[in-house]
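Heads up, the chain below is alone and in the form predicted alone; it's given as structure tokens.
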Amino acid sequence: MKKELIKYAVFALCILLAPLVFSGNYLMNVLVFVGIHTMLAVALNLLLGYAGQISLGHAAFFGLGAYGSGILSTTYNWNPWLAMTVVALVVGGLAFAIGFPILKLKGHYLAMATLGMGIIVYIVFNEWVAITGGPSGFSGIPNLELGPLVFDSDLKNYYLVWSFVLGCVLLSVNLANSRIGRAFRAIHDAEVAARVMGVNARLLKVQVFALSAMICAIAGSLYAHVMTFVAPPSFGFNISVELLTMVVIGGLGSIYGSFLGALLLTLLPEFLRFMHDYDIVFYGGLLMVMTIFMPGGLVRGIPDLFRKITGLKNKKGGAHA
């Protein structure tokens, strides 16, 4: 554990000295859509690596967090927190109630199930136009205030999404090393096993899909008070498509590696603008590529491809002797 604390706390001090080194409002506005994209990882992680579920709905979860913050505190003139606070519950809660069915389902049948979980909830920001304000979007979102600071530059937004991102974070890492993580783990490997040696997998699997939801219905609301606009397409079965990419590119069943994939694959898209909507087969092909040649992502790719480099200039080293 102590290890642990140590990369955390190493990680949280480069997040707070990153503004001294990437100055200016267009990578400030990057790092804050990394730092919402590290919590949407994060939160499929728990779901995907750590107990073994998944989802292609997540999205959608994202949505409900982004929408509901958004017109409860614009329509009905919530206080923000606490709109995102219900908002967040409710999601839990939702998640919570289909949870049970859904999660009873395996491999392509629970990934089709929350695909379409994910469509549903898509047609409903679409077509509602009356309180969503259909596919022309729903405007005029206002920031997250706490006392006399407005939360309304890309800078001030930056260490707001990233103090949620570092809680974020010690929360998923403290769970992963406790009691409730290595069940998780065990359903991983082997439900059959995990229930004979006493893990009530059913319950669980639902808990942990609770709290993955209620992980991206917060990182919603921040998008939405951070954009002050919300659009049915930044909710699509495209994004869903991202965030799994992210987790198998950063590593299945590291938080870290969470956080690799999402500054990959936030990055990326500055690259690709001149695919426009091809991007998508891009990812299926990175997506392809990590998982035949590097299954461990990134976080645990990196060291074996340095190990294995090391290893052959010792060999090098030692013939010429």
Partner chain sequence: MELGNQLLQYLLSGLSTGAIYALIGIGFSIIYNATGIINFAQGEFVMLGGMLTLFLMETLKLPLWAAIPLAVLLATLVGLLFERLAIRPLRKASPISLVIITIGGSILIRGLSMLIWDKDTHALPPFSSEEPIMIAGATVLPQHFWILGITVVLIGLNKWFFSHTISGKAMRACSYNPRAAGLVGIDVRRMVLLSFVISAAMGSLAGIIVAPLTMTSYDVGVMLGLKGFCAAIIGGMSSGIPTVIGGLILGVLESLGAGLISSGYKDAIAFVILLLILFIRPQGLFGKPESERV
Second form
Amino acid sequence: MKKELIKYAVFALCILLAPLVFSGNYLMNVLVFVGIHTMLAVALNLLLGYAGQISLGHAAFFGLGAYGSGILSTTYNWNPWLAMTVVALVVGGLAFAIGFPILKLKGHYLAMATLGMGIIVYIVFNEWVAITGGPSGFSGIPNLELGPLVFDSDLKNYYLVWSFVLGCVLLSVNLANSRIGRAFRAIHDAEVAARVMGVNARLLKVQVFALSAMICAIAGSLYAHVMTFVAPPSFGFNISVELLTMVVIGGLGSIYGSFLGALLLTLLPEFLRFMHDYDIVFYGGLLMVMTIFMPGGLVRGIPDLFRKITGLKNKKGGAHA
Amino acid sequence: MLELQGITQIFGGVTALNDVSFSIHADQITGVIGPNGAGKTTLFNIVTGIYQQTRGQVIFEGSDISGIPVERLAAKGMVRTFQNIELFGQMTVLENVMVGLHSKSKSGLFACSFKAPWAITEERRIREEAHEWLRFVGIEQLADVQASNLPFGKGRMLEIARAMACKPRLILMDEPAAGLNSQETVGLAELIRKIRDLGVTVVLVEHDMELVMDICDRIVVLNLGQKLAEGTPREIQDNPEVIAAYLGDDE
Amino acid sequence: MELGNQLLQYLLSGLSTGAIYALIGIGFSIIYNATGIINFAQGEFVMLGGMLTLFLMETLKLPLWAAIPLAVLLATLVGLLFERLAIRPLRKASPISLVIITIGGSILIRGLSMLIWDKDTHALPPFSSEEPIMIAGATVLPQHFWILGITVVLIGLNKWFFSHTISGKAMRACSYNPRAAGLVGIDVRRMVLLSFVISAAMGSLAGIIVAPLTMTSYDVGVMLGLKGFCAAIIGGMSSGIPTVIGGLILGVLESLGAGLISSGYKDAIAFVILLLILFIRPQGLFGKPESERV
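Given the form predicted alone above, produce the structure of the same protein in the form predicted in complex with its partner chain.
First the chain shown before, then all remaining chains and molecules of the complex.
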């Protein structure tokens, strides 16, 4: 327990102090996206890494949050904070309702169903032009305000987004180390045995699905207010796959791994700007290589690799002596 | 305690169980035996809510539990173990037993994420009780080992500890001695007696005749989907029909 | 044009797109039945069919009749490599890993195609004249008949393969019970490979015959693949007639929906049907419910 607390404190400290080391609007802006992606990846990881249920439609919840917040606060002049709260609750409720039929499905079927759901939502973003602005997007979304403070610069947005991320990570770590988190992992490992122990697998899966959707919706709201503009391509199937890649690369069932995955997959394309079109090839290759050679993700794979290398050295040393 | 009334199970035209009735008495160890294909495992899965029987009723402590979802049985006081031990492999030994306490705790999703004071107290209690059950089966020193790394015999002990953590009044064990060496089987027999002495009713489906005859207070014999006999170990050993069934007189 | 003629028009074009969905759906089912995997890269074989034919014709100046078989062969080779390099190393993996690896494969194939060729959409020349044919007031392009004709032949071949050849029967045995099939001496791994080969071949051919009508580009595989899967789901993952019917139903509903309601929401129809079927009748429209056993 104490170990978890220290890990979290170090993580939070790094986040808070990062702007002292990294500066410049461009980098701050990229780090804002790392934050939003971390929230999304952590949300998906709760579902996929802990409860073992795949979703290929999580970009839809992200998009619903973004469009919901954008439309309510712009077209209908709602207070943005109120809009964010209402949208998060509505998306969570929606996911809860759809969760019952959808999570009855397993494995490949679940993947296909969530994928279908994601595409339907994406099509609605594109086609419901009167409300969403259609393919050309929805603009003029106001920045968030807190009293006299307007979140209109990259540095301010950095602290805005990352305070949400820190909250989200803390809650997720708490949850993961509680009876509920254990029940998720039990469902993942041996569902029938978990049910025999009194774990209501069906309800818990739906609950985590709803929670995960809710976190995505909040990330979406933040995204809308930070960008002040949203358009359908940010919420398509490719984004769902990108999220999946982050979770898999970081490590299934590791909250900090999701941060690592989000960091890597957000920074890399920025550094690899010159090979712009190659990024899709890169994602595909990365997904395959990771699944085959490092199924535990970086958080488990790197230490394993390290152990192997040092193990080899020791063996060699032993042979010498 | 537990009463089976006219249980019939038909799988796609094949009758796996035909009108089986018997009752299990409280505070006893009851063994269910029978040659391969007798329907023991099917019966077991029906009682524990994993299969839904075609006909008949399962009465547990006076109420009909047929059709009740598996996950509600633990709270009612019934729990089982599996023939091929079903552990939560990616979790530690201690965490496995902590899951066993799931039905005896109730902090929800939000209380857990926000670490509500009662959730913290409850978590502490879960941890302490889990340790106690590990002590009870004698594998406390393995608390922090990942469950998938346990040797089979220890895995069996862990599964029993996890089941006992549900504080059941009835525990059903599906071939608990399968895969154990003779020394481990002796330990198992002792443990099962210890469980009965806590006031927990035990039912086991078992192939190991020596174990069954040694520890069971009563035995029910199934053959070809029907009840063949029931009685004390002595009565069963002397029953000519049972002997014939085991020797396979029709072959 | 009066409504009756219009409906006939929608029906005819719906049937030919439906035939394409059916072929892709059968590809999904064949792999699913042999391995329990839903191959998310199935759509990429369809894309490869069209793009490879185009490449062979434009760059290597091959005539259509030579380009088609060669393109199918090359796409099949990709299917074979995919099984060898991605699926085989993971034989005992969890469904989630398998989903992830086939998604990874599909993205990789798509991305490489984009790099090798380009992002533009291209048209393949029709197999015969472009003169529309009039049938009872509806105008139909000859390519629709090519599609229907080739589909019928392929489905016939498929049926013959599964009921009359040793390999086909062995594959059916594997789908019922892979362990038992292995015990009687069937090489299960070869059957898995064969399933990928057959569905890559069928998928790519589907991609070729539809390309003159709907154009082709590096990313057509996504939608076509998903709709093919929808057809297979309606058909209860059968590699025979039920999936064909599923494809036709989907094709006609889509074409009617696009014509009578809105073309923008056309693509959503398939996914609404997909979800409804999965929620209400996961065993498919024609299947009997499976008794639930653990």
